[in-house]
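One chain is shown next in structure tokens, namely the form predicted on its own.
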Amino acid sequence: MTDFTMQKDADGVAIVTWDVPGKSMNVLSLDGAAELNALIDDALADEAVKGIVITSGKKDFAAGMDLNVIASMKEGGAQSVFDGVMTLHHLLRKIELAGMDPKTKKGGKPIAAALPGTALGIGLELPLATHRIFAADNPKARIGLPEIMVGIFPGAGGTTRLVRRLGAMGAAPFLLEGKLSDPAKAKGAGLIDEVAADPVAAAREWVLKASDTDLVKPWDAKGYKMPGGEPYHPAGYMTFVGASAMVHGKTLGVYPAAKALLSAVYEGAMVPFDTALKIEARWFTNVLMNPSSTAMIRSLFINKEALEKGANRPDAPDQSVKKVGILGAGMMGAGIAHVSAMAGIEVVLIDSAQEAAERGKAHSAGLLDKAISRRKATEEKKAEVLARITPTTDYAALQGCDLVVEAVFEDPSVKAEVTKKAEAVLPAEAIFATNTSTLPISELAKASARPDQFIGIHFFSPVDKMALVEIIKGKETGPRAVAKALDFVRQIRKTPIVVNDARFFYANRCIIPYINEGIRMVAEGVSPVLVENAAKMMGMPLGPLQLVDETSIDLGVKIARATRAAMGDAYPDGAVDEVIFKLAEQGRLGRKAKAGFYDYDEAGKRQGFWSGLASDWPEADAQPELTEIQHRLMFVQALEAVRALEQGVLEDIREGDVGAILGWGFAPWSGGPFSWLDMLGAPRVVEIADALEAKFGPRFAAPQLLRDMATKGDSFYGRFGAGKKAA
């Protein structure tokens, strides 16, 4: 069985079809590239062939490069990576030149790409090497180069060709942001050439009529000038200076792929095209050999995909949800109702007042109206989704529900009351899930008559935007409940992690210390500006002070009081409470109150730090070193993740890394806390942790697991990788 096949018709058109056996989406392997190379040689040598059309035998064109191939190239070292990339460059350059005379640029055979659907990564780089790109009129298709999102950049000529096609400024959103477009927008932006009802027929017609001049790419023609100007051109100079500032401003130097991409573009723009391809290959090799790219690919692609496909799902029959009941129509419940209805699930949305239930349904209407205004939905789609949501106060409407998600106020007595009301009418086999961010699941399950069918599902706010869902097993939660929760999360197209019950579960037990450490530093006299920027320079999307403003300071007060009550004299965060309690007393509750650590204008836009911080907590004359602040902010999260693994809250480090990035934005460049600790190495981690503990206290104590690993020279992915259980 082969990845590529070719059929030659009576008119002299060779149709090359990409159809990788056993995969729903085409991915390119080196074997596949060799097959394509041989077919191109065959077609170019055959006098009966007048032109070539490359298309797909699947509904989409291609998803990109086979990451296993990239991994195998890396094992051979930098030279292996460079040689592998240059093999692709030679193939695509052969397609681009198509047998034409090197001097006259005549005598080549037209080659077109026909894209039936989505074309990503190499799935666009290959078409960019052809002479004309035709895409199906398929609004669901996505076309683009998303490599930057997993820590690399387009290295098979996509960077060099797109910049020469669109100019550095025009190509920037697609290269530096990984922007994806539907076919119509891709044509408007210049990524493709035509949108057609039948792209194969349109491509076939074009190759039969194409002339020699139609085959010559602008960069291969005499007198070519890059759109927007080369780096040494006055206009181009300003573009590249601005691009460099923009990249550094957005990445703060912690994402190596963005800087390498810009270097490849800048250096490649000043040399002939074939030399630019070698420069691109060298920078791509540089990035691929960087541990950041390994970690990002592993966490954001391989591990994320494995979890979404049910890597840790119990062996149970299909548990797809047909009808879901949502208890509580506040922002969280309304959000869960929306994503459920969008996934085609019938929804019963219950609240104590009909008006509140209707308001919860209206939340979906508002989101759909916004999508319609952005041309991402239609009135028909809106009507279809809203028809699935039944707002009511009547618990009898839960009859027939195979899953209930309770999302009422974070009060055990309130949750217990609605649990009993719901179970009184639910079918015996229905699963009951409680949405909570802090309350122990095993305690809440005591209100249930069937605790083996009781589970925690922690959604993150806003539900429609946040990709992570944390599934929490109570002491008596059974495997079918876990399977039900996982299948539901898959239906609503979120990424699940499964953890065991403990205070704050996994995500909050790591993010709360991060917030607290930032607040603690303010109380110590560390400049708030230094705290926030130190965090961002490590790749955190929000500094701890901005984050607590966003989540609300009064929520922090509530959590602090509950934790203090539970822990008694062992409670460690009194210094933090002095700050947030004082802010709360002054009505500075965060962004929602337009007053917190930051000041806000009437529209809720941050204006800078509140001047009162300096008077209540004066900045010390001597400020700590940047590295010390960064170590405090990062280690307080990462060490807590290790404790969660050591204590059995986490069972799989893949969930720890993916959950950290998707749940609270832990430095995505690092691949997550376990990947980051592996980069540092256990001995160095213990050394830094010991120094922090000596200076700042036991919250930085290295867990015994880390000390054992340091002694044995282990790494987390060496000991617990590939789904190995922590136990």
Ligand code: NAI
Contents of the next structure:
Amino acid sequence: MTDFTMQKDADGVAIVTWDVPGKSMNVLSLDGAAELNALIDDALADEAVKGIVITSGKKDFAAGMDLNVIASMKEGGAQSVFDGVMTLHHLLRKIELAGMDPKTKKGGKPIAAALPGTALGIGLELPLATHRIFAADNPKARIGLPEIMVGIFPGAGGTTRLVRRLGAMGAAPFLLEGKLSDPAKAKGAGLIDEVAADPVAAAREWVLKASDTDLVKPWDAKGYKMPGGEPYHPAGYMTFVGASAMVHGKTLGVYPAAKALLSAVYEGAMVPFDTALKIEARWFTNVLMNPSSTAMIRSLFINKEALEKGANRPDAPDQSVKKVGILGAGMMGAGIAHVSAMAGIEVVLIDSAQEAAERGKAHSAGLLDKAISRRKATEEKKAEVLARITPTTDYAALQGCDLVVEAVFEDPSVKAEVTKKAEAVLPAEAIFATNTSTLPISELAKASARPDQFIGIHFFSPVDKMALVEIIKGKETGPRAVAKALDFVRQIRKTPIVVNDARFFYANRCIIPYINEGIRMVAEGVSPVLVENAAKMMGMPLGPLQLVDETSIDLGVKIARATRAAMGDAYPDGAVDEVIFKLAEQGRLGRKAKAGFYDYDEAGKRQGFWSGLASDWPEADAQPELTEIQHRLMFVQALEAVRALEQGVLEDIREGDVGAILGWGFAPWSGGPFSWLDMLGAPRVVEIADALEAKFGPRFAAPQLLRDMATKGDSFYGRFGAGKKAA
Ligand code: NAI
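Okay, that's the form predicted on its own, but what's the structure of the form predicted together with the named molecule?
Let us now look at the entire complex, which starts with that chain.
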């Protein structure tokens, strides 16, 4: 396989083209790096070559390092990671110094990068090592260093070079938040040097006239001072102290990559460039050897992508959706209509009144207007998307739809009625999906004349933002319906998980106990501040009390009533109801009512806790240990995920982990509940669960599966990993 090729032109420019065979995007492997190394050696040694342009044979430059390679590098241990990273440093440093005399800094060959499109991760770190970066004037291109999003940081010199180029403050949003920019913005921020209509031509022209001084990086020149100041410079001092506090405030110590990145920047800023690269490599190795980065890469990159590509898709011909019917143009229906139309699918949006259907379409117009104001869409795009949505009350308009998604009121009889009305006009092969959040799919399917074509497609709110879609198989759902749902989810560019039918499916089944545990603690007299902070210090994006305010307390009341009716005397959550029913009675329905567990100002901004909490549920004199609160909040979710697996609701732990992070924000640093339990190890998990059960009751009972794993020394990924089915 040849990832890099070189063409030497008559005018002395060597064009190195990166074009990994069989992939739509370039990614760097260690073999690829060795090829590039050999080509650079060749070009530097060849007297006929005056300069080098590195570009791509694809529409984009590169998506980054091959994360599968990173995952496998780890298997050789810390030394092998460090050695691998140092190999990349040597290559990039060779490009940067370009054969110049080490003392006089003269005689090097100019090397430029020409980026036709997106350049991410090592796809930007490599250009940063060249002497000038040209990017095509392509507003769709994304340029940046997103490594932090999967629990690592730019470790091929990107961290050290960007900080020396922009200063610690200037580099912070790109390194710490993984901010991506289009070429114009990237140039404005100093990430790249030029935007050109034809970047290869511009780069070629530049290398032919570049002088010796053009090749010397500021940090290799005498008297270099870091922009914004080094750590012991008065201004730099402020930046570093502030950054350290800010990172800790945002991550609360649970994201090892952010802290390691800061250490690499701080320590690196005080030593010469080559030493800084070595320090960067050490911290990068440290992060890579941390189980959090392994778990994050596995869930948020490798497995997420595998699920999106149909890892659990039944074998069936292409089921891409051309025309979708959406029943109910409320909050969910309007959102589903919008994402479908954005994906180029024709939409028939039905509600019982024309006005309601129009309002649903207006939701899409509103989102597009917002995107236009942020320069993320154009008026033409808006017109094009809106033209695909037909709002109506007429079921006859469903003719020709190959998929229907029902999002009417959460009432079985209303759902049954619309199912029948739709099936009367739909083509025989159309698939009917329900977006119910609580009703069993197999029950709703009874209203259908073709239950094998009936399925659950459960979206999360707000539909345009939430990445997860839960696909639920009823008892009679057939494989083509599953394939259809998966193909639809792929079209609208979301991430699917496929689960079996059971109360609350998967995501809600785990998130409701989390919320309830937080509320239960308030009833017990645990400080609400302690509850919320304990959750956030475990990496939950929202504490349970803030979360219930967001999702609304009346929804909690509704679910509690329905669950109590279904479970009778076995209903375990009386203590929770005592709190939420009381709040609901006082109209404290959560954020939408500007009153819930928290107070809100007129504009809806969250303030402190409602003072009534302290009077109705006074804080106990003795407060529990932080760890105990954290164990309760995390185990109540994770054990539920294990039960879902044990009972066959979940069929694949990859879906359990990816779904947990994308669906309800389960501590992303952990890689999801199964990854987290694997980090703790089954014996320790059982020990903690036993202690919690003894103190707080049977909701913490360790499932038999975990006990078996503890006895056998198994882990979830050892036993069920890489697509091995749970069954
Ligand atoms: P909503 O009340 O905002 O919208 C329901 C819409 O259905 C209304 O516009 C109503 O006029 C329309 N409708 C009612 N009966 C109809 C009929 N016979 N024919 C045509 N249209 C009819 O409710 P929302 O929140 O959009 O929920 C819809 C469904 O989605 C429910 O099943 C709900 O459980 C589910 N869901 C809700 C989520 C949420 O966060 N709100 C999340 C996931 C699922």
